[in-house]
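Quick heads-up: it's one chain on its own, the form predicted alone, in structure tokens.
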Amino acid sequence: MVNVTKTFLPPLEEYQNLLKKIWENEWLTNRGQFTLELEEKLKIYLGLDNILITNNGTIPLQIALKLLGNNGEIITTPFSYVATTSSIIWENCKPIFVDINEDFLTIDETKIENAITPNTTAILATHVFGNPCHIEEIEKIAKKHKLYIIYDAAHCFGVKYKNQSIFKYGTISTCSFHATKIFHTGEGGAIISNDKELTKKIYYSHNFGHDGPLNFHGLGINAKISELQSAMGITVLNHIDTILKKRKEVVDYYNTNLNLNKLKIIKIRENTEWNYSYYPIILSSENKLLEVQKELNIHNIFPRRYFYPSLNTIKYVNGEKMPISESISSRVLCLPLYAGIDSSDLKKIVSIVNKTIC
């Protein structure tokens, strides 16, 4: 069976050889030795200032909206997965749609403006599959407004935007460490800023508020990660040089064999080094995708409809139309792609959707 993604192993001595220092340790969780050293690491490797790690992707989102979304209109993208529409509500505030670029994926900022009222307090773009946003406009148009951004950058790890990380921008960043992304800690996340007092805000937020063991700074909730958790990462960074060189070499092959003149691939931004995550094709309309996704699942082969279906369409949202999102969305197939696929079923892939397509 080949399915969309194939969460990456480390060696299990190398987990073996941290395990047994946490029973030494008798320290499971509240911030021990390796979630210290994990956070050490995760800001050498992708040189960050500060970062916090969490107990999964999502928390970090709620956590951003509760600081920064004031019961507000939050303005975001249709085209994402389903944990940034429910984050906004989750925190009772209001998602307003816009529509998305149709070669980018992400939302598109020269829509954002006319969906500004007096109640928008923040702007919560995904850098959709790790390609980023129009970031510059993104700013202007916060600054002009004086909005917050939180970027939902859950597919994000390693990915730089003008020589630097794509965490560093915006209000405040967030990344999933699920077990599926690049960088995985099995299950977790993590929240970034370059606001120091924001950042002292965020830290007590994701541990009940506690100002010590007594006293509290203000409302919080439990989003501490796990010292099992913790070293799981520790194992995968070791590792994740190689992850994204093999995710290449996978990349590469489906640009090269596929027939692009009968699909679409996302477009990559300028000045973007882009880390793999997904590979995202655009077929000619819904029927021709489920003849696609049919042909490879008889063949044992599981890709999946990702984003779909289109967040403003969701029943407890009743969004206006986004018809790039909503035609995307019933279009869009991501292709198997993980380090270690074999070459074999890279070619079968490849043969099926050319043979379908044609």
Given for the second form:
Protein chains: 2
Amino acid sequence: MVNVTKTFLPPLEEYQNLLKKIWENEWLTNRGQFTLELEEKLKIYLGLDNILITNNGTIPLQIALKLLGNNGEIITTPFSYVATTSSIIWENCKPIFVDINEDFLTIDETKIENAITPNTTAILATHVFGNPCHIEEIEKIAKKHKLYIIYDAAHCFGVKYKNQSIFKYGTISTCSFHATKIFHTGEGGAIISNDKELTKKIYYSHNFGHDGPLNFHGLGINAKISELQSAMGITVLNHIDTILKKRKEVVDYYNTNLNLNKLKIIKIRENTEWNYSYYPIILSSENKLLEVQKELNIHNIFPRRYFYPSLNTIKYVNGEKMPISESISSRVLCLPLYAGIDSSDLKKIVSIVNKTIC
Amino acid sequence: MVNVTKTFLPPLEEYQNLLKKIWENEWLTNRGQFTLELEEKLKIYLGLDNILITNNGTIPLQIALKLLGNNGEIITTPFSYVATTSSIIWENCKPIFVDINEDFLTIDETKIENAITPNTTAILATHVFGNPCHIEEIEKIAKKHKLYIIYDAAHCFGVKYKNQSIFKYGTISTCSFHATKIFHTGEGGAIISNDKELTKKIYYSHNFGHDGPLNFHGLGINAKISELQSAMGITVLNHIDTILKKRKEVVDYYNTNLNLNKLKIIKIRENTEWNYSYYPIILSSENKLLEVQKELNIHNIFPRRYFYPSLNTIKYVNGEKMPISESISSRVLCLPLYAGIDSSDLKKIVSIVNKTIC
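Please give the corresponding structure for the form predicted together with a further copy of the same chain, as opposed to the form predicted alone shown earlier.
Now the full complex is given, and it begins with the chain already shown.
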């Protein structure tokens, strides 16, 4: 069986070596040795001044919205994983959708200003499949209208834009370290802020607002990651170069061998060092997609309809029509992509897709 | 050094054996084998119909409040860990404090009705240190005023009231499996509902509302626990009888040897099988507490001021005066209590406390 993704697991011995230290330390959470060590290693690897790792990739969105959203309207994209929208609603803000650019698949920056009202407090945009939004234009709009920018960078581990980490843009960026991601901690995530005062607030917020055991700085929640997860991150990080190299090989193979005259792939923005996180193909119609999916399934290959559905169409969300996002969502299929996928499987996938779209 | 608590760690080999299976399964989260297995084992051990385990003990409170709080007023106790109050505020409800009973340390049920208004939606009460609230009286009030009951049962693993699990009372009970708890998963928690329809909603809520990969039942969040944590739970559960037995021995030692004429201890409610989760002593004054704490610290013994402060006094909470809770909070000290504490340390603790309170 070939799934859309497969969790990278480091050699068991490497993880077990760190486990021994956890047993020696007798310390399993609340910013233990490995959590601190992983943060330091990630700062170096990604070239960041700060990063706070958390128990998953959604809680950083919640913290960001609690600190910056102020119960207001949040301009956002309908083409993302559900967490982007559900966090807005969960945190008592209102999602205001803006349709996407059909090539880059990111929020259409030219349509943002139209959606701004006196109640708008922030823009929450997703760097879709690791592909950066139009950062300069969004910054300009945010500055003009005094809005915060939150980037859902769940897919962006290792992505660089204009020679620096993509996490360095926006007021806050969030990332996911879920098991299906390039870099992972089983479950996990991170929050990165580019504002010193805000960085402090985020830190307090992630541990109940504690300022020492007896005092409280302000409102908080539990976003702490366990040492079991951080140790996983450390061992995965040791292999990140190999992971990225192998994923690039798969992407190169698809790019070279798929019939790109008959299907569309994502256009990566200029000045981007991409991370080969997903391989979405956009078919000519939903029926064609279902046909391709069915053929692959017959051969025990399981791509994923992702992102589907367009978030504005979810029942409890009930947003305005977003024609481009709805159209793309109905036709996009992510092909299997992971370090270590068999070349014979890749061949089979390409052959089935090419045959079906002809 | 003797701390107030010490994380119980099973033999490393036991955990490593489960790890091997995780590596075989290549499955790290999203309700993997060990998460399902742990839930089944906990249902049997605790005698429950349902339990959903989560990534920590706070997210169950958030889910409960999102489903039952309805942005209303929540009657709650000021004598609890900060998560009880902060979850209310985080979930956009308003905490209305009711003072505590000075013997049981739980919410004073005789004062609840006075605090109910047309905006009240639920009662969120804590079974303090595993000591049950006055369950029958609270049920009567809730029924009369059509309110939901959420029990913060963070400390209650293994507690029975009237011959059944304490989790079987209330609309929803929540528990913490934090590393400092009797039973733990490093970080973790659980939510238990006694309503079938609600149980389904909770299940959906804990995984983004997913009803299959492409559909959504409603609003949700990420409360998923990783397999690394669930495997820890399974190995700890294998030792739970020993853990409880050893903790009981410590409690018995304190009960027998502390000078109980000069200090107060918690009164466990009738019909309770307690779990020996904490050993709080209530000194005659805050000065006396500071004196005791200082003497213990000198000998490298670190009790914990817990719960402190009374939650109504936290700056961002700014609740009404709660004389009993504030008084108890200023005078309560939890003594070291864990499986495996040295008997020589216990002797020293008792001797220092007895000497200082004389």
